[in-house]
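There is one chain below, alone, in structure tokens, taken in the form predicted alone.
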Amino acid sequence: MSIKVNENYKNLAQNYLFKTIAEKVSAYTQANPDKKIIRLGIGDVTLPLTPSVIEAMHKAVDEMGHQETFKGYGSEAGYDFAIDAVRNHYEKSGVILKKNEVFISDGAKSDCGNITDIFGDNEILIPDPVYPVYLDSNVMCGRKVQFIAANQENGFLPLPDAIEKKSYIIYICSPNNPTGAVYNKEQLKQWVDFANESESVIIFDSAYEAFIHGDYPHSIFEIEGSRTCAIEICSLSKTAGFTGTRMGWTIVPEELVCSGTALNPMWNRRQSTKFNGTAYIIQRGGQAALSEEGFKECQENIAYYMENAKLIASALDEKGIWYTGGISSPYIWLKCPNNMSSWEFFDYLLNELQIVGTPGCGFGPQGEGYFRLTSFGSREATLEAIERMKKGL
């Protein structure tokens, strides 16, 4: 008898949104090696880690090559340091935190993916569009998936007004992936009370929070109630630029109960089980980028990247293209021109002016017709990418 599969993967589209986009580059550039890419589709940072950051890690590098300060295991959860360090983080946004609620990881999509292992067979509500993990990591699993449209008409932010009542493993991203648009107190509210009331769990992604310019809220922990009914996962991949560093944590509140069991040790459980932890050379960098001065410098990073949104937004509004973003997140999500597909668009990009963006459609279906530019770049790449667009579109 042949060894049984997971049927599940299935059901997953043939390949992950982002391997998609690499290899329709990859023959492009194979076919025009004289051409010249400008990437503004992957988040990935293009700045270095920043000062603070590397006298640490250089610090903990030499303390690996001495025997009396040498680490090997450490806890899965992480250590005090890096824990005490979110945690301060935090409290900066008047949230609480106790030690046992912090858990460090290798970053936001690992534990996006991973939460799902403390969840039994339950049904899944996705905004529509948004981060790709979320859907896929649910289908692998099997699970009924139930989509709520994020679109013009509600701003990007879905609200549970038209959701019937019943327990939900609710995913929020705020600052939205792709959209940029960002849920304020009340909006954030609404979701909370409707969980609370459906005995459902949210799933907090805040990735994005160090981007937020404005009074909203940073996490969903400031907001009264939530302790009961969320989980927040959160990460330094673009706060720090630690995208190829990897560091994260996910907070599980000790209140949070599900059929009359506590999910903190269950994630701890699962954590201790099937994680090893996160390097110390990398926790003290996460430590130095969460400090007074390190995340000053983090901010002047975030900063430039802004400016580069900005400058991409300029352009857009001069050729007269709808878009919404930049602001508070460091992606442009705009419509595309003359009424194209978000695939024709991005084959036009790349064909005709040798840009890379991401096709909203990439994001689920409500994603058809639009498109997200990344302002990631340097700022040389940036401006000429703008340039090229103001003669081609």
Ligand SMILES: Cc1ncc(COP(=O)(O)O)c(C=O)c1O
Given for the second form:
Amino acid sequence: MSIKVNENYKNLAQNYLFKTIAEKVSAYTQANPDKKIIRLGIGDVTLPLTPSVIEAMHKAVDEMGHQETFKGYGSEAGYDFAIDAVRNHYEKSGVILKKNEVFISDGAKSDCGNITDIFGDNEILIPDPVYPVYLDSNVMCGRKVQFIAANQENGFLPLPDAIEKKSYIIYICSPNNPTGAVYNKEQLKQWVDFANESESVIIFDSAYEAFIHGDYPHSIFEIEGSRTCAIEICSLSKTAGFTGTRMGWTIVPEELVCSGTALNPMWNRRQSTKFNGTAYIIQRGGQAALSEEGFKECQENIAYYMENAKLIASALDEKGIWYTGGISSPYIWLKCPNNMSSWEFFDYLLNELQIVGTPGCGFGPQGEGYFRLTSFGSREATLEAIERMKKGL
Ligand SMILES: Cc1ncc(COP(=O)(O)O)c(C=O)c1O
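Could I see the form predicted in complex with this ligand next, after the form predicted alone?
Let us now look at the entire complex, which starts with that chain.
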């Protein structure tokens, strides 16, 4: 007799996408140590934290070093100052949140995975292609997942019109990783109406909201009716360069009730039991990032990345390669030239041009034949990459 393991893990795709990429790149660099690789693959930022954030965190470190200002455990849901900073940020989009509806976390990935804890065995709707964590975290707990196809025909923005009306957990990522597609108000309203009518719950991932350019909702809570059907997960990772610093939040409105049970106290209970809060120093940094001055600095960094996106787009234009995104998101989603598969194009870019991107098929079956490039590189690396693409594609 031995210990039973979670057999659902056997149903996960063999390798996490980025692990396979890392292995391929490592094999290439070992075989070609003299070649300079440019990474436009993993969605990690490269610009450092901004001055406001650094100043706030330095101050917080000093506080931790003095008896009178030292902090031990904080509230699991976050310090009031961080919660209020998030609430103020939402107020700019006209969204009013109560204190107890905001839960500060160590980032969106944890919350995207952990949120499955408060739901039973429901059917799951996941856009295809999308950030792979939604799928894998549901596969890990044995949930039945259906894909909603996002493709060129629907502008990578699937709508609920053809979906059977029953209760689902519906994941929506807008702006979308990897396609960069953003829902407008009317389209999101269709999802909210569908969710309310079918007693579904939307899990809305707004990790890239700060990149939105134009009149698109930054939060699902800008949409009428959303407070009875949606949870929102967001992060400072891309907004403020917090990928290595770690702060995000989840919003669970008081009105969200499923099968007679309010989800807000459930999420509170889940977090209080399994999470001991985000570090005080980090929450001070997050508060600074969301302050008026701090957010302006973040927007300057985002503008830098978006200039990179424009440069990449202009190289693709020159080569006649179809792409989308790069306007309200740091990602450019392109169709692999010459009918190459995603991995064929990955190998071509790595072996011939020494550029690393991300194969579209890693984000779902509909991503096959597509490819993601990111604007998170340095200007210098981006310029060099586009020179190589202009010559070699
Ligand atoms: C759509 C989406 N959600 C969530 C995350 C995770 O963000 P965090 O760094 O806050 O865990 C990412 C990271 O790439 C993402 O692309």
